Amino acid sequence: MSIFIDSSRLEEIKKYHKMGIIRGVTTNPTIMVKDGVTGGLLGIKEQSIKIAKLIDPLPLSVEVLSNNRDEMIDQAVEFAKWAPNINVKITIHGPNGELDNLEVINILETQHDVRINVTAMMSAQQCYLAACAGASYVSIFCGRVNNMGYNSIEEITKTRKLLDLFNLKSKIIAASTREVLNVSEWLLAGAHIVTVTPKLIEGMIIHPYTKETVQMFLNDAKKLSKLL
C-alpha cells in the first residue's frame, strides 16, 4: 500500500518525496544519532518540525526518549504539538518487560488524541494487543524476526487477519527492512506500510539490465540522429 522512508536527513527525504513515491517518514533516536542530529531535545524538535513541514500532510513518526510512564505521556503530548502530521512512537514494553506502555498508549490515543505508532514488536500477539489498546500503527520489526529464525511473513499475515476480523483501526508497519525483496513480500503478506532506507529505495529503482537497455536506446538514438 505504501512506503515510509527511514531517515531524518532533509535532503534524502526531499529527494524521494519529490518523486512521489513515499507516503511518510519514520525516525527514532538511533536514526537521528546516525544522521547527525544534535542539540538534545531542542535539536530533535527543530529537525522534526522541518521534516513535518516538508512532507505535510504525510505522517512523520517521532519516538519518545524515555520509558518512564509520566515522561512518555508528557513527551508524546509535547511532540504531537510540534506539527499536526506528527505521530509518536512508543515501544510495546520497557527494556525489562515493564508493562506501563500499553496503558500509556491507550491514554494518549483516547484521552489526548495523539496518534501512536507502537514499535519494536516481534509477534502478531504483541501487535494485536497494541491495536486493542488503540494504536494507530503497529510496527513489526520483520527483519529482526527473520534474524531470529522465524518467518516474518507469517506474523504479518496473522496480524492482518486479526485486525480485519475484529475491525481494529491499526495499520501494520513492516519495519527493520533488510533486502529490496522484503518490500513486495511484506506488502503482499498484508502489511499496510513498509519502512525503507534510502539505500533500499535506490535498490528498488535501479536495475542493471535497465541500465544496459537504456544505454542501448541512447546508442541507437545517436545512430538515428546522424541519419537526419
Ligand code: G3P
The other form holds:
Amino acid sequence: MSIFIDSSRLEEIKKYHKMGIIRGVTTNPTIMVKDGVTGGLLGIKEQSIKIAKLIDPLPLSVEVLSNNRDEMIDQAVEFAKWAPNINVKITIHGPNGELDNLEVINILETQHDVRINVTAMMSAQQCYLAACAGASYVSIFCGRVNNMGYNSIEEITKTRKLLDLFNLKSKIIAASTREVLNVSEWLLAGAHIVTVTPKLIEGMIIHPYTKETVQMFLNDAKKLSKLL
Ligand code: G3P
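Mind pulling up the form predicted together with the named molecule next to the form predicted alone we just looked at?
What follows is the whole complex; the chain from before opens it.
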C-alpha cells in the first residue's frame, strides 16, 4: 500500500520523492493545464520524460489526449516509448458513453505490452470490467463519488474483493482526494494506492500540535545549552 503524487510539477514531485514517501506519479490533461505545461504534444513529452527520469523506476501515468479509437492506440504506444516507467491513462468510456475504450485497453495490454491505468471510474462495476480487460491500474475518482452522494469506501472495498476473488492483476488507485483523512481511509478500505495532491501530502505531514511540541523542545534545548 502506498501513495502516489497527483501532479505534473517537477519541483513538487522532486520534494516528496527525495523524502522517499511517494511510490509513483499520476497526471491528466487537467492537471497539466493547471500546472502550466505548454507546447502541445512536444511540451507534454518533454515534461513527462523529465518526471519519468526523476522518479525512475517508479511509475508515471500520462493520459491520452483523444477519445478516438485509433488515436488512443497510437498515442498510448507512443507515450509508452518515451520512458520504460510510463504507463498510459485511458478513460473507461467516452464522454457520451462510447464503448471503444475497453477494447483499446485490452489491445494495448495484450498486444502492445503497454501498461494501462483505466481512469475516471466511479464504481466497482466499472473497475471490475476494466480489470477483466487487462488493466494494470484501475482508478476510482473517490472524491467525485462522494460528491455525487455515494460512499466511495464501499466502492473501493467491493473492487478489492472482486480483484482478489478472481485473481485479477489490477492495482486500485483511489484518486480525486479532497481531505487528508481520505488517504488512510481509502488505503484501509483496500486501495493499493492513493494518489494525493501535493497540498494534501503536506497536510499529512504537518500538525499544529507537533509544531508546538517541537518549539517546546527547542526552547528547552536553549536553556540546556546555557547550562553547559
Ligand atoms: O487523479 C485523478 C484526479 O486528478 C482527479 O481529481 O480533483 O479532478 O476530481 P479531481
